[in-house]
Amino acid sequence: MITLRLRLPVPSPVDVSGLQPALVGGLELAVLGRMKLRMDGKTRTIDELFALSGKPEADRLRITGVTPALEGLGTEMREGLLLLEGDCGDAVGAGMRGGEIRLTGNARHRVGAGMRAGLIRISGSVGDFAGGPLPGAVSGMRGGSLLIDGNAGARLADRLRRGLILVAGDTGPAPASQMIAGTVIILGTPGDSPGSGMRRGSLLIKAGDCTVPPTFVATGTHELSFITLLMRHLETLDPRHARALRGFRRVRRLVGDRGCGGQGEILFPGR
């Protein structure tokens, strides 16, 4: 596997969306090093910014010493494994179509925006609009899985259409806002107005002390078979998170957002 280690400070944003396993992981180091990136309006070769090591593998790539100035890592990625070590900039995995991204660190805004398939694992926290729409898009994430071990910013899963998002920590305001379908799991405490404008889909909140918009209607306590299926799916992705869902075997269910005619559901652990 080839490793790219950032060798100098990056003072301004650099689009590194082309650094993907299927595109450059199988190249010889000399060839990869001569490829060019744009920074500060100038052209720089990859080996000016990164120290290269390892052996080519078409399905794997590792980037270390990552800085928030590196933007678009894994954008439109279709296959392979991309390992990132450090704090990333915007749009990690945006528009992703397949493969896996593992980030050891934090990321800024729009992680997984417009994602269609694949898996993103983040050991740290993320900014706003994770799993939300790409700029100008009608809907947000449309497939795949996004697992966040830390916290998430505002408008998590905004206009989510399909897929799974799990946040092990807390979120900013309005998680699952305008959600169209899909599944969102928050194991910490959500910010204000969870599910605001929600149409369909399921929002699971483990903390029972958050305030739900008054346009959601309580329907009692239930046992839902899809929770078992969800736990099985999470078991294949990360057993830690699957265990965290044991409290949802019986759930307290609220339906809404009735303010927009929505039929989504917010689920809390039941008794």
Contents of the next structure:
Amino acid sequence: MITLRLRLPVPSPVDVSGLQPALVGGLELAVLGRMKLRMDGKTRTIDELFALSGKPEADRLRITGVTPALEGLGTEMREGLLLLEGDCGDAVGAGMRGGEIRLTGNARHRVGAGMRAGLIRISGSVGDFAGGPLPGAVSGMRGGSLLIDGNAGARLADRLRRGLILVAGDTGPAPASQMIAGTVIILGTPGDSPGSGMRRGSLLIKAGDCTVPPTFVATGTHELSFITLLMRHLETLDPRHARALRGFRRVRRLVGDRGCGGQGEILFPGR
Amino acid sequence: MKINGVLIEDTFAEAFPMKATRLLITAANANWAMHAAQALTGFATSVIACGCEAGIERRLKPAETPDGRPGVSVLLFATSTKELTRQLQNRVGQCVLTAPTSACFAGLEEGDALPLGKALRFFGDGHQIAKKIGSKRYWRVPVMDGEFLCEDVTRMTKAIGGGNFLILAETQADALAASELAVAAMRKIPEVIMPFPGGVVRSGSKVGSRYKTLPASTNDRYCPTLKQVVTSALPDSVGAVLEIVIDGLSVEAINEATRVGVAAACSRGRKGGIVAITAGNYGGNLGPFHFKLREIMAPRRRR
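Starting from the form predicted alone, produce the coordinates for the form predicted in complex with the partner chain.
Below: every chain and molecule of the assembly, starting with the one above.
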């Protein structure tokens, strides 16, 4: 697998959306090094910005020393495995349509915005609007899975339409705001007003003491078969997180946001 | 050819192409899964008047089902995609959706999609919830004991209906005992069902009748009470005949079911009152699948 190590510091943003495993992972180092990137209105060769090593391997690529100056990481990615090490900027994996991104580090806002398929794993924390819409878009993520080991910022899964988002840590205010459908799992403590403006979809919150908007109504405690299916699916993605769902065999179910006629659900572990 | 003194006639079963699907029905416990499966496969012995042929393939352990609960695998066969779709929706809607704690999943991964939850979801009257988990879509329909969980679509495959063999015995009791042994052995074979009551049919039919409105009538050549009345196919020693009809997802599955079924029936031997094994056909011109008894029962060569 080819590794691109960023030669620090990069003075201004660089568009690296073309550095995708299926596009460049199989190229010879010499060929890859001569390819050009845009930085500050000028073109630079990859050799100038990155130190290249490793052997070409189709569908795999690693970028280390990542900084927020690298823009467009994994944008519209369709296949392959992209390994990132460092702290990313905005919109990692935006519009992604397949493949897998594994980030060892943190990311800023709009991770996975508008993604349609594929898998993003993040070992650290992310900023606001993770899994939300791209600026100007009607809906957020439309498919795929986003797994975040750390915390998430405000408006996680805003206008989420389809797909799975899991946050192992805490979130900022209004997770699952205006959610249209899909599934969001928060294993830590959610911020204020989870599910506000929610239309449909499922928000699973492990912390039982969280306050939900008064426009959600309690429907009692239930055993829902789909939770088992969800657990089994999570087993295939990350067994650690699947184990954390065991407490959801019985769930306390609230429906809302009735303030906007929504039929979404917030599920807490039941007794 | 004889097995334990029982004559294996040099003939074949003539079978027909069908469309089939497999469903996995689960419930809070094995009893309720079986109640739902039995209701769904009820009145499904023959496509002549039931619309489809259906049966229970086997019980499923919790580890084998999508939702980790005990379950039952059922197979449904029909002569057309349209009829299979109609039977599927009616039967799942009336027999599985209605059964306490039940859920219903597709049991085949490949083939053309047939609507399952996609059609039944409307029972939720707007309160149904779609849930996509991995690559599959499910419907959660609110019902009075909680939710009915149902996969969006099931898959349809090409299949074969009408594999069969007949057990010719000295007495009704002998025929029945041999049939029970055969069906017990055949139920261990995957991908097949024996759709008639207890897996056995006593009213084998021929095509046509002397009545205009009746397309099929009793197979008089095999009725022991008509031995001197019609041109009988039965020797004097035969006092009863029972038939086992087999529907399967593949030729291999029907071959194997026939092999173990005939072997089990013959295990009683000629001394146990079993006279011969034969098979039903229409001369070989109607159905493209021919299951030749002597080929199927020929000793297997060791490698």
